[in-house]
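A single chain comes next, written as structure tokens; it is the form predicted on its own.
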Amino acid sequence: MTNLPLQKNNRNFQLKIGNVVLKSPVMLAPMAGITDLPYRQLIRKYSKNSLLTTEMISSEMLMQNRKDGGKILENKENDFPLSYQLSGHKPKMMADAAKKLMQMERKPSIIDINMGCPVRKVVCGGDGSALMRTPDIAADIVKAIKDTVDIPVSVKFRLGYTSGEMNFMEFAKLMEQSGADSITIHCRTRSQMYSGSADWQAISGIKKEINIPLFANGDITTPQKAKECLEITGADAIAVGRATLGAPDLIHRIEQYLLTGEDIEQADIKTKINLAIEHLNAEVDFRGVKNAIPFMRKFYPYYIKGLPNAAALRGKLMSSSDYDVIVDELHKISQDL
């Protein structure tokens, strides 16, 4: 393992996560109902060497078989390395889900636990943030997957359940100690959601007390933003979740600042625009027209930020249900700059 070089003109970064060797200091976080085989292609057109990561995937989904999970999947060749991430609380389930993705025509790189999602459906049921209040479980999830697969086991988790309960020191070490190759931690607890600042500083003691690659996560949105949190944090890398949306530029961005010193500027807001039609029709191509339309409608207000007129052309994109029409307004707009 080598720990991230700060100076300029180092384009041989290397970062080893049990058998696999990364060669950029940034990963795409997962997100749910984001990071779909089309986000990521977005990414890749300007990273090709960052960890991507698919969306958290159910265990139990997984092992139903439910056709609508058949899309969370999908991968392509310039995917990786790609980590996918799986969700559940039952250990033999999780290794079960594991072995499934291990007999995929294209494997996964690494496969990654959910331990951080705060969302109430996935806490209540057990998962995500609320394994971490059930440490000895969350070690038998680790140990589990670790013995039915030939791949890096990596772990996202939290500061904390809440405010009192941050035992994110406590629990990177017990992730370690059950087999994890890397661990990544967004600094904020779960009852923050997604809400406050991270609090880099918190975690800046922890590569002392372990020896495998940290991640850091939260509030990574320039460049600049990138370079203090690894200053700070002490990390090996980081993860950028929230800040690519409607910037698919941004981890390439973050590379370039990291391991060359060079500062490039962000797209422009027609090239932006562009990309929100690019996207609209590789989720067409990928979930069909009618699925694709209102999937997108989650996506605009990033694209078209910073418009005089955002407010207005959100409205008439999120509203219509005509690809036609929505194809034409961003045409528009994208001529008028």
Ligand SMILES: Cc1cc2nc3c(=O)[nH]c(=O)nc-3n(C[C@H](O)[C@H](O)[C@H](O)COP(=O)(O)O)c2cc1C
Second form
Amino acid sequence: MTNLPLQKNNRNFQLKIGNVVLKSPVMLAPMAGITDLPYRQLIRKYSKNSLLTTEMISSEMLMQNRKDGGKILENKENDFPLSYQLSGHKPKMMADAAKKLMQMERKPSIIDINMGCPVRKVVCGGDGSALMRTPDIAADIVKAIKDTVDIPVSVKFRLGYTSGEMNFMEFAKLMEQSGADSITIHCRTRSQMYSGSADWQAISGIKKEINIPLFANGDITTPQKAKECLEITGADAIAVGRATLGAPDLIHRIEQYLLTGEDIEQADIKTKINLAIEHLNAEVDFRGVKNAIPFMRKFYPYYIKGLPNAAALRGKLMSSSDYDVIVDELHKISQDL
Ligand SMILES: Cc1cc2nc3c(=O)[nH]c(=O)nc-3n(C[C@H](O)[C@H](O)[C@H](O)COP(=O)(O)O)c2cc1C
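Requested next: the structure of the form predicted together with the named molecule (the form predicted on its own having been shown above).
The next block holds the full complex; its first chain is the one shown before.
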């Protein structure tokens, strides 16, 4: 069992997370409001082996059986390997939520714990990156979930809460001691939110201190950047989030580059427009046309980026609430290319 993502012709790449064997060094980073089932299916169209992730699922919401909670859990057979991310700060509730996930027909491959979300509402409740300030609670959450499920448990966190509290090294060790099977680090602090650039260098020494797999995360936008990030951080694998917007082929391109050295061209603009149509139709099937239309608005700017008349097109796509008008517009763009 080895993991050598930087070697060319390393087609037999394997990375063991507990008892789950990943065949890809790239995972989709969890993104609330983005990485739902239709989005993951678009990624899967290109990348067969990457670890996919759900959006963050509030343990509290899950235990309250909120009506809208069901959709977030849906999966398909080809979604796997699939990690379910839980948020919360109450060890017992987190463990109960994990148990509930294990009752699904198709169970998660991995349960991930959100200890990195910087959003005010989340941290004010003690969830997300606030847990980096309460490491004892964070440790209890990992232990409670580990005691409840028989699948691997991973933790995603940041460098620290502020630049004066960069406790990622101790935190990583504590997570490992508490039973975490892997960690993902977004190389920013909570205070940075998403500003500045990810500091890959900061975590370069961490692999010497822990024995579980490390996923490096933050600002990986191209196959070349992915390689650079792995070289700098010494991580076993990487997680890619925002750069997959409008580019569902990116994870596959990164995999190919890391594993074979082949630099595949990105999908051309016509293909991207057709992907936008596919995405829209999948969202309509998934959440109904009334909800899908406003939901899709955040994605169009990424799909049409680079077109000479992108600003005008964006206006048209964003202002209509009529499915036929939007699809016609997208078809027209595609035909004109
Ligand atoms: C819209 C959005 C939603 C996000 N939601 C989550 C989430 O639910 N859970 C989580 O751990 N991180 C979440 N993140 C953070 C990403 O997983 C990732 O750590 C961050 O975007 C940095 O990686 P990137 O530069 O590859 O995007 C979110 C980021 C964005 C932009």
